[in-house]
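Only one chain comes next, encoded as structure tokens, the form predicted alone.
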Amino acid sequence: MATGVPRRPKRKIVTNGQPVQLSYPGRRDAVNILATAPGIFEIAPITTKSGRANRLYFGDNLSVLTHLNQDPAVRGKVRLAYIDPPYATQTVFHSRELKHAYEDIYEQCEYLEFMRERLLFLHSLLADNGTIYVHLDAKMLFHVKILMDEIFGADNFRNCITRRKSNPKNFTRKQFGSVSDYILFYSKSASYVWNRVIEPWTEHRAREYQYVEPGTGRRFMKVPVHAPGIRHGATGGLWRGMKPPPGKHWQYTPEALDEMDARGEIFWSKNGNPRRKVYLDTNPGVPAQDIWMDFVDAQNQNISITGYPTEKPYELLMRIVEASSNPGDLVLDCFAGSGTTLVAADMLKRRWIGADNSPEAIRTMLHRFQHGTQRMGDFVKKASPQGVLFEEEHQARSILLHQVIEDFICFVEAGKELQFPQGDG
């Protein structure tokens, strides 16, 4: 595998530190956007219990963000923002109960400015050690990345995570099957909250530990004791009369390698080449990479869901919230949809703020906070032998991981009303 040494090229164009920018009709000045008057919100009568920690907003999320940007308890205090915005798909979405959820009918330029306005406010709301995750499909991924490079800084780009969203597709006659979407991960600065994610070993991955140590029976793999790059100190010199391979250096000082060898942690080949033993029982798993294969959208009839369109897997949001925030931190999702981000934050003892402009989304979240999720199969009606419609077995709504939420306050944008069927509030 080729290795390289970073090197700045000679500049032919003077940029003066200016970032690459997208130019499109309707692009407004950032100063004017951030000067947008804050939205006006009132407390809804459905507020539960204390309502001191968490907030749920019903209203246009730009109004919500302008409102929060005036709040000293929120501005610069958000540790993690996750959003799953529209994708400019030219589609109208309905729930599994065929209720109107939202419209995603933006044209390209209109969509870019829609996203840019919200990203500017999200940047302002983030703490200096905060991070943001933006969930997209391939259509606008690269456009939004340029916007985020401009707003958050290209140096603060951390990952473009690829998520397998579905099983293989059959419509591959003229293209490859589309089974993935993407999450852009940025920090606000070089110093940010990060809790390293470790994926537990599977039997397939554990096969990498193919050697068994005589006497102890411990499984291990063999890894090199050198690394790329030339060093002129102790790690670049002799160890046991050997030099590191050309262009490389020892990973440890000769003294440390001697100590490892004395503990039996060095494997010597027949040719006298050293390798370090890495034991399976000392390794909790594999650090998570930027391709996520285990968070496929709901397809099994026994999976608990809300029925809201584009709902993302609960485990996906648990990973993100756990990786980029700590207990007591503030998590924000201004495209809250079915409320999965809010539930994950609540389960992990984070404070949260959620917002959505769809009455169906708010109804879904309030119902979820009170009753939990419903088995996917429960949304399917079947006819009995007598011809009477009935739900699949387990008619009672299942509560996933006790995700009933009682400690929040609900705000409604001026001019809007909450109207829900009896029992949903």
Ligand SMILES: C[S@@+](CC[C@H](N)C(=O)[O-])C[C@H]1O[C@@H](n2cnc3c(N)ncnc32)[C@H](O)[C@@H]1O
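Just so it is clear, the model here is predicted, and its values are computed rather than measured. Positions refer to the first chain, counted from 1. Definition used throughout: the rigid core is the maximal C-alpha set that superposes within 1.5 Å between two forms. Compared with the form predicted in complex with the ligand:
- Between the two rigid parts, the smaller one rotates 14° against the larger between the two forms, as C-alpha superposition shows.
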Second form
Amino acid sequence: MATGVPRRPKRKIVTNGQPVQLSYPGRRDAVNILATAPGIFEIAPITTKSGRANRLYFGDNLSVLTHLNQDPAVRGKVRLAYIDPPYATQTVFHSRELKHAYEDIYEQCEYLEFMRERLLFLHSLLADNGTIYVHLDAKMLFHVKILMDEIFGADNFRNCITRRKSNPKNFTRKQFGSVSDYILFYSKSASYVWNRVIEPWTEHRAREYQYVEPGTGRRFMKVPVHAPGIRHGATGGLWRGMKPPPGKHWQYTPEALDEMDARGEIFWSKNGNPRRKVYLDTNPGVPAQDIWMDFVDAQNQNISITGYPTEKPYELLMRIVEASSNPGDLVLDCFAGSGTTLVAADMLKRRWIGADNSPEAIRTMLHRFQHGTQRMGDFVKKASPQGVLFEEEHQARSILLHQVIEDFICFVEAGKELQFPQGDG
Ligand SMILES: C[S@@+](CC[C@H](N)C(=O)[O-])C[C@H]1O[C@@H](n2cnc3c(N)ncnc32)[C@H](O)[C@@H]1O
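Based on the form predicted alone presented above, generate the structure block for the form predicted in complex with the ligand.
To see the whole picture, the full complex is given below, headed by that same chain.
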């Protein structure tokens, strides 16, 4: 058995504590990147009601981030950044209405420098207790992880979350089906905003509570009343004439164990072994782990979406915004797409800043802010009794998801033009 602290072998390479760096052609100095001239923006001629809290930018997000980095109300004040950038897929994306949305045709090194430029500014914009989530697929995940270790510090890496993005595929390719993508989660420092997420019990997990208490009907599981390690105080001594098993101690003092027993919380086996009852109804659920199974992309006709390509599920963003910010905090998404992050932030009473350089993305967001999302299927238009029923369900869901957002300023990058659809402004 391995014991003790292994002796560190003599180092052959002098690192001076320098982090691992990704090297690629075209990599610029961080100082030069951070000296990029700030983008210039004009307020767009669409009306907003009180519009002061939130901002929607149409323009290249490097211009947006450089511009925000000059703004004392934003620099160092962003509590949460979520980004879902292109993934270097070599694909041109169109909406469900076949409108051109955006191009993801970066070559590898170009992609890495594109990401690094933006991550450097995002680091500067984040509050000291802020966090960043970067959504990627497996292609560039490992490269970007190294960039983020460099920029945010490897110690501030919190999770690589695996999201199940789709149901199993039935392709006959000579490899396993790809049903996941990934979210890199970093904090800016060791102390950051975190609201623990509890997942409600699933029937499968609840089955672990296999015993039913006679009389009360409460479901419980049995756990030991002792734990590893020798103690010399009360928890190492006798309880009801018994010593803890060799090498262990009681988890509670004898007095506390007596009180539990009096409350009926100790289960005694036929051989007289005590076990503690843990009741299902005293636990709201299980803390969320780093594999997320419940947020697959829209795949059935009942799901409400905008139709913008690569749109992420609203519930996924609700989880992230709830976990890593509080009401009133500033949330930033500079690859906003259909505006999922912004809507989730708005719903949860956070302030938000969104940006995108695709006119189709801005059009989609403005429409979403006014009219919400639409059911993916089109059979609601059928006048069958079933169709009517579905339509009613859909409307109920739309009301849940649809919140009119009017409190924002829209900015347009100097030199760009945007046609605002009639009725969406
Ligand atoms: C994967 S999509 C984001 C989807 C979004 N998470 C959603 O739920 O709808 C990436 C978005 O980044 C935008 N984008 C790509 N490069 C950009 C850039 N340089 N500046 C601003 N937006 C950019 C694209 O137009 C696209 O809308």
